[in-house]
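Shown next as structure tokens: one chain only, the form predicted on its own.
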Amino acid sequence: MTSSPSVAFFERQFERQARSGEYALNPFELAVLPHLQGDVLDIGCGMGNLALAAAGRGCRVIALDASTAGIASLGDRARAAGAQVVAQVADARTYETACTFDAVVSIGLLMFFDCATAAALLRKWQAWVRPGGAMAVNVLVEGTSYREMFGAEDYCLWKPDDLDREFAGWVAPRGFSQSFDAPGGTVKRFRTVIATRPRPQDAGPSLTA
């Protein structure tokens, strides 16, 4: 898989975090964790801290990321803990599965593609959520002035309302915005949406099928 400036940025970050043992859940992961159960797909799992926390609650997790450093760290920690986590290096743009899941999570990933690609991926991933299952998505939005992680490739700062609209018709969607100071007097602005896929619909094969 061809690396990109964004992947290289996070490779360095994850290597540094692994060396220093920085495994705490971030605020988005803390908000999402209570909504995870059963079979979970974590797309763009980073260091895999959320995947391991979900496994600790009894979930069976497939965790994907383009960072070899992040996946290596997760794999080592999952094996040491005997956790039900399958950690896999993958390109989110081309990853396919015939399975469906009780929860699909994508935190801090969809802004790294052009807006059309990001929206198409989100809709594809929504179809992998079982009826009654949860989906949690977190993106950077307009107003973000910190851009160091993007490099020269295409990216998308979402309009907050656009992310919410993608979950129209889902059950009890909950959206919230958060802002954080960033280096050089810049700011990161995020939007997170957590929603439940409505019933009844046919579900696809399970992870054990």
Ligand SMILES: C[S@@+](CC[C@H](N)C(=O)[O-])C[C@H]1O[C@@H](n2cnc3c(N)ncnc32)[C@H](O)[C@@H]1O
Given for the second form:
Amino acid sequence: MTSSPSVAFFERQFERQARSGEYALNPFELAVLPHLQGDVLDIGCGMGNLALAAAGRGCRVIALDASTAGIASLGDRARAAGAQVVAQVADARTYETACTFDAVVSIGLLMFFDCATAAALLRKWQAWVRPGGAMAVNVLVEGTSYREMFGAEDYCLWKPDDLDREFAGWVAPRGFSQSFDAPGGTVKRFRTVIATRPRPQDAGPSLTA
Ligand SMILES: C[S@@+](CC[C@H](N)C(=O)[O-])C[C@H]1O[C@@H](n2cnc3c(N)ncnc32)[C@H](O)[C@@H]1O
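Rather than the form predicted on its own that you just supplied, could I have the structure of the form predicted in complex with the ligand?
Okay, now the whole complex, with that chain kicking things off.
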């Protein structure tokens, strides 16, 4: 399993949060939750607070993360709640599945790889969304000056419009930007896009019809 400095950063954070019972959904998870239904894949689920909330709404969730602390916390809480959540330690860069999903979510993950890898992963995951299903992605964008969670390894601060461009042709894409003050007078700037994969009939009539 990956033991990158960024994953180690989150291991420490999740261990602290598990000790103090901090399980609140973050603002991105709150925005995404209403769009989840059916079979859900959460890639880079962290402590799995969104996965548990989705299961509470009747979703069947596969949630994966490279953090053993995050997945252990999720697994324990899912078992205690009898929730339909499969919690897996996995490296998102190499994770493969033959399944498709009604929703694929990745919040706060695709900045931890170089930009070419991040874009290639996003496109691979888009193909796992069933027609009519939803995808929700959140990344850090240029202008972010807080860098503590990045180690010496590659990372990607997305260009402002790049994430939205990846969803060209999807139905009803909703994009929103949020900025948060961070330690040491720094700032974190995020872009989130939630969109629906077109069904064949969404493409409009063909020219030969
Ligand atoms: C900013 S946190 C977001 C967690 C969660 N989605 C949330 O919204 O709270 C980033 C997550 O990405 C995970 N991560 C980083 N690199 C990863 C990798 N290669 N494979 C899987 N997860 C990874 C970290 O362990 C961490 O849980």
